[in-house]
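In the block that follows, a single chain appears as structure tokens, in the form predicted alone.
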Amino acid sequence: MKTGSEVLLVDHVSVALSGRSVLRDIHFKLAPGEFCALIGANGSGKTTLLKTILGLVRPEAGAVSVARPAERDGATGIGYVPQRISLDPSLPLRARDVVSLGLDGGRLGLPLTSRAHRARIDQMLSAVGVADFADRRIGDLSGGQQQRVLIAHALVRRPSLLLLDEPLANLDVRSTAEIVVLLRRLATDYHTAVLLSAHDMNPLLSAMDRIVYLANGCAAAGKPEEIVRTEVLSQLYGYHIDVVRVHGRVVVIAAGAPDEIHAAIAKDPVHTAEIP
């Protein structure tokens, strides 16, 4: 399918397991150097719909289309970095030797570090701000830090989409504020489309262009300002949610629920809660 100026084209996709429907009529479009944010609860369809823009899981309609990158050597059309990376401290491996991996991991054989290939993994390590932890062990560093070089494995071959499934989970409130300022600075200095799946909103909310908003198996796209409001959010879910702002975030309330999504607030708090 031909796009425009888009880096991606989610073309109205139907995705459904093992014949149950997970998501319907999925359309949004990123361009260059957009940051969005794919919201919705645990179970919603994010790593789904993130897999199947990848291409590991085939829409039973509609289509997604990439843009890969023009007069970029050795670019790639999407960096990936996927949810709950468990690395072990004592795995032999350096944090420039898994950028490295971003660049030469695909090939058989021992890799042949150019001078060219140095300056490039020393470039990203330098970017994501891990240049003085390069040469340690990565199963050392902190959670922060090993987001930060797994962004940089994912970002090392200048993809024209990076995307981020559950980047924030299990990191603290400083070091997700951290991440979400430097994947805004990625965006923009690499002209590079960031789409970041996550639960809650509120840390994203100062970064992001856009919203995808995943509820009842559909999506609400657009500006944050134009999605997150108690019209457009009541609509998609299929009954009545507030939209409470409170001291600069942001409560998603739903008032008079079924008891099936009462019991799903109960397991996912942070994305949607009752305010007595």
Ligand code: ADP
Contents of the next structure:
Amino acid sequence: MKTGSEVLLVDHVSVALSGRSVLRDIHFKLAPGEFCALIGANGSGKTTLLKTILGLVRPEAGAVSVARPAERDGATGIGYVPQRISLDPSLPLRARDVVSLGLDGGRLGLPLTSRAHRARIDQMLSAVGVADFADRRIGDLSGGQQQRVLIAHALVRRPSLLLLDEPLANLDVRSTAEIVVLLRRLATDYHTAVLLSAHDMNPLLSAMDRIVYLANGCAAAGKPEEIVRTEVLSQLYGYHIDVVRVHGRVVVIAAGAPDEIHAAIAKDPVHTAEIP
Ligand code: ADP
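Same protein, different state: after the form predicted alone, show the form predicted together with this ligand.
Then the entire complex follows, led off by the chain already shown.
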């Protein structure tokens, strides 16, 4: 890393896909234990940014640095929960097997059943609140329980950075709130920086330390109170929008805006549409 104690440095990164500019001059950093929301409408570049951090997409300018944990056997730099994993109900894998794959996956063919590894898996299953379902088939678990198991899979090697691509999509309101509380606690307990993408910031308001808001291929990044403001988001969208707080929710309104601005606004469409 170039500077101090950050876990992640996204250093003026620009990305083009198939010759088309998708991200321009994205710059932010995360410290250990920070919880950061990556907010943007569909197509704003959230997945592309996460893939760039993972090293799956090469930036055309700038660079990404991820700190590796110094200590511990098997510790890794990045844990990743990808978007929309659909698990076949007939898959003959128990919840504990999925978590175990996170630990042993890089060493397939050498089944690791040592006491220390078994203890690590049990500890991880408990930490995400699925110890009681450890021996159930993954396909038999609810969406929220499956998401917890996938988080345990990603965290079992104690990464310094956890990336999650739209982990709240398709969850009901209660499961969404529970997963956010869980991730907030895990970030603090494990000193893991969490970067979580979503199209609606509202479920994350109470948890996030930082926000990276994507629009027009650019990002506004900082503390929520610095970024979720009419002036900042208007500049990012290139159009006057209003940031309004209603009953504890943030609503981004672009009155009279052309359709492409509406389409580019990161929001919860159901609730926002009710605001005239
Ligand atoms: P999000 O995750 O926010 O929905 P994505 O990162 O998936 O956004 O996509 C950002 C933009 O890049 C979109 O306009 C999408 O159409 C485009 N895109 C994604 N993958 C490719 C690709 N392989 N080639 C060209 N354009 C792409």
